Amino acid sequence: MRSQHNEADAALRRSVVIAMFAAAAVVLGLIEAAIPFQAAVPGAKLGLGNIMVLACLHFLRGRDAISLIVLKTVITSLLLGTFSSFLFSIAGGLLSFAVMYALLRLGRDRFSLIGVSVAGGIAHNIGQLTAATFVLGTSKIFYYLPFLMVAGIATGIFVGFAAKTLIRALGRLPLFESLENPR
């Protein structure tokens, strides 16, 4: 009976954290939409919502991070985008998740959070271009990949640093101390 209570308590705490992270990711997405970063590299974004995905991967399970990605993508697309932007975002988000999750599973000590973030940023761009290939019916869109990769590296460094700072700060809170380093 006590074990069921502890499991229910842990599930509730995870759900609350996912909801808080999703809300923060949506707000970051709205802030990002107001920043004219796309003028430098068309189609590139800062990926501020990825800060919350990295924090989720640090404190929670992989399936929790997938829930966060789906929530932030659906809500942000409903508020700001179109169906094609939803497809690009979900394809990029899921490929980015797969790469970051795999790197973290291979070893948190082998890869820095900034390195994981850079790999996730590049994977996000590849996922978006793959979705664009299906939507537009041409793979010539991949000629744009080198420009997006440069942007992905730059934004990945920024996002990784921000996520590292956030994780360090959240780790001091009692709620997150009990969630840290799930397997």
Contents of the next structure:
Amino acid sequence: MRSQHNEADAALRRSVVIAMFAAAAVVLGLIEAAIPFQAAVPGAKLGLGNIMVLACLHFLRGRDAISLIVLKTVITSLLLGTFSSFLFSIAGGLLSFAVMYALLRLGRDRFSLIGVSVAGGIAHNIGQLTAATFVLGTSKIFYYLPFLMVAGIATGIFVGFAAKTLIRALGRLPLFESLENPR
Amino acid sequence: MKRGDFWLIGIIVLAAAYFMVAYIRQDHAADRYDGKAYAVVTVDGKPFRTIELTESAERYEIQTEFGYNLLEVKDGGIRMLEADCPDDICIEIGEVRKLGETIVCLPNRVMVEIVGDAEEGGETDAVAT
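Switching forms now, from the form predicted alone to the form predicted together with its partner chain, please provide the structure.
Shown next: the complete complex, the earlier chain at its head.
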């Protein structure tokens, strides 16, 4: 009885955290769309939403991060995008998740959140371009990739640093303290 | 930052540099081309129309189920003037004129690519080695 109760309690906590993180990720996406971030590379983005995905991967399980990515992408696309942009974002989001999850699994002592974030950001670009290759029927758009990669290193370092700071701050709250379990 | 991070970033920098060298070489090859250039417009992977890159200013509307775009040809180049997509990346790309250069409006599934003589089936591959 007692363990059943604890399990339900943990599931509820996870749902609450996913919902909060998804809301924060959507707001970060809106802020990012509103600030005139004039990049030298057309199509390069800060990727602020990835801060929440990284925090989710730290505190919760892989499948919770997938829920977060799907929620974030659906809501952001409804607010800002089109069906097409949803398709490209979800492809990018899922590939980015796979890469970041794999790197974290490989070992937290080998990669810091900064490396994970850089790889995740670039995987997002690759996922989007791959989806676009299928839709547009040409791989020519991969010409943009090297420029996106260079921009992705800079934005990835920034996002990784922000995620590190956020995780440290959240870790002090009782709700997150109970979730933090070193794997 | 840990050791793995430096390896990871190093590999990404090398990969990006490799692709960029290929890109620049193609760019130089395109510089030597002095024939007529055309812009091939495709929507959702299907040919939409081919536009000759003329010196005189000309505007072309692309109205499809995916959205609205307005292209402008001027001085032998082409650029996206207007688009109803949410991110306007295609407008940011600016003017393109060299062989192999592209403008992509991903949300509206529009792709514009510069090719050589379109009548002969676009000999881009022979030029862009």
